[in-house]
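Just one chain is shown here, as structure tokens, and it is the form predicted on its own.
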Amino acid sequence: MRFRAKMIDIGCLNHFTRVVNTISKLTKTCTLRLTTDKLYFILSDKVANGGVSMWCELSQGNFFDEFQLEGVSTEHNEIYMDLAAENLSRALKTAHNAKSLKIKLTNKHCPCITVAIELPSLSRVSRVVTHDIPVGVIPKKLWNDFKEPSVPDFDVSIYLPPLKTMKNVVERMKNLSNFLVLEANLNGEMNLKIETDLVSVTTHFKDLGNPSWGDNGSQDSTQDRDPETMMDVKVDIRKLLQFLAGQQVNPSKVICNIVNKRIVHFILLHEDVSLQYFIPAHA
């Protein structure tokens, strides 16, 4: 197995750093999947067991100037590895004004992702900062555990309001309750609600718009339903806030899909990044 890549464009480097920072805010450890044309950051805590899951996909050609990969075999030209996202994020913090960034798979007592950052220098001698990040290479027999999650057969799909606005609302609600009910309908309306023995608070959003999923979308079952009917899911407010507070990607759109009483599925869309995040309903 071999992997090496190089990034020179400072805009791409900063964007890649923002993506990794976002991942590190969502999870301490994740799986990095490398293919010849894409990178994936995957968290597959079993939703059935109450854990969140995440799937982030990047096209390498939009970030890297050079990208060479030799996977486990010619037939399976991919590499999967476990990685502490926080360590990668910390390494990239030193790349703020870098001239270039090199990433490669190395073996230094254990498998590592080695990040080499060339910094500007006043002399002719280049300054290079190197970080060795231990990884655990995942054998091919376990790859099936990291398949892309299917879009759930949702009851409502709606665009979210600006994430900063929503984050500010949820942060205030966190002081009053550990759980939040997120509800939405097919009329572009969404409510965030908390209810305790002492207080009941609801924040209303309207005119958000509902995405069209085309002929084979998951909303076939909603055709005959009253568009005013609310579908809801009760979630751990900390998990929702972790998602909202971690965003540094500046997505052009964020879609929220609700499977009534079961799960909420967020999709962040950016021109060269897509990130999916699943939060199961609290029982």
The other form holds:
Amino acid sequence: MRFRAKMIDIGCLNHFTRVVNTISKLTKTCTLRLTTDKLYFILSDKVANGGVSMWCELSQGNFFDEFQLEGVSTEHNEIYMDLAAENLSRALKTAHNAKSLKIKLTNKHCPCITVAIELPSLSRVSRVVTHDIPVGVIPKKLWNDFKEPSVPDFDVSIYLPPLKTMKNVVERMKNLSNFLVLEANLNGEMNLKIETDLVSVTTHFKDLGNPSWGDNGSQDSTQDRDPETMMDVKVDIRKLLQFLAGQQVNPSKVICNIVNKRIVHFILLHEDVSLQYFIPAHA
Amino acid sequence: MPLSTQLEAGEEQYVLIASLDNARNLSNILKAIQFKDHATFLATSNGIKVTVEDSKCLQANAFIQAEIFQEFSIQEDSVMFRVNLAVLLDCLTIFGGSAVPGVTTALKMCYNGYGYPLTLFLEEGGVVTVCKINTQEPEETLDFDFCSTNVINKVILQSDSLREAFSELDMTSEVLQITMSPDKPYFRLSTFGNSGSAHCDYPKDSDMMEVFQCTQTQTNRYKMSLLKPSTKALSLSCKVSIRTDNRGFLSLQYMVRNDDGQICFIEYFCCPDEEVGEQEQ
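Rather than the form predicted on its own that you just supplied, could I have the structure of the form predicted in complex with its partner chain?
Expanding to the full complex; the earlier chain stays at the top.
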């Protein structure tokens, strides 16, 4: 297995840093999957995560100037590894001014992702800062655990309101309750609701717009339904806040799909990065 | 406007309706008296008084006059209820704690009477939040029986200078001793902490001293832990009046200017520390 890649554009570097920062805020450890075309940051829905799962996909061509990969075999030209995103995030902190960034898979005392950052310096010789991030290579027999989640058969699909507003409200609600009900309808309306012995709070968002999914099975079944009917999911507030507060990338639109009483699915699309996040309903 | 259409049906039922274009004109002043979980609200045609008490020795009152509100209507002589202040503040600041220039949260506060929750309608940028906060049986608030005729000593200071003095107070001292006198040291704050005693004096003709009316030398001690919360009101205020009466009871009155330049008052009453408090005649 071999992997080496190089990034020299400062804009790409900063964008990549923002994506990694977002990932590190969503989860402590995740799986990094490398293919010849794409990088994936994956969190699969184990009980340990509270059932939350994440799938983030980047086209390597939009970030890297050089990208060479030799996977586990010619047939399966991919590498899967466990990684603490925070370590990568910390390494990238030194790169905000960098001339170039090189990433490669190495074997120091254990498998590592080595990040070498070339920094500008006054002398003719550049300064290089190197970070060795320990990773756990995942054997092929376990790759099935990290399959791309399919878009669920949702009952409602709606665009989220501005994330900042939503985050402010959810942050306050977190002081008042552990759980929140997120509900939305086909009329572009979304409500966030909490209810405890002490207080009930409902925030109403309107005119959000519902994305059209074209010729999709889920959409057909919703045609007969009254657009005013709300579909809802009750979630752990901290998980929702983690998703909202972590966003460093300013997405153009965030889509929210709700499977009534089961799961909420968020999709962020920003230029060349797509991030999906699933929060299951609280039992 | 979304808020008024929501209320059309039930408006007759409310015994109290109070509206503000800027909810911060209420939340800021309430934050300054938030040292306990619960507060008692008393509304009359004059406005709203919010009271918070501690261990029967300290009482803080915030007064928001009816004129501060854009709409204020009350159907009874007086309306009183008790709420969880922390919950109320989280609701009033539901759209975020920090002030964004040019953006305000509009508030409509409604109360149906005994047994009903306090309902808040908040709106910012077209987004509406409705909060229903459960109210409790109002408890009798203390009457410190502090009247101006019994006031022995009074000073009015500009808050700036007192803020500095308070920020430098030795917090290891269990008490804050206040000496007020027509003679030197005029107005003195003293502490007795781990490092020793410290005194901060204000001469009667200092620039900061707006009013100096001391008739008798008085030295009183107050528990530091009781007075500490008053620093929030101090930081919000532009002027503070400090008065002691013939029993050594302390009244601190803070003049606060809100976002729109309107004046509100916060008042703290404190009993002298029983163990040591002796007046020097």
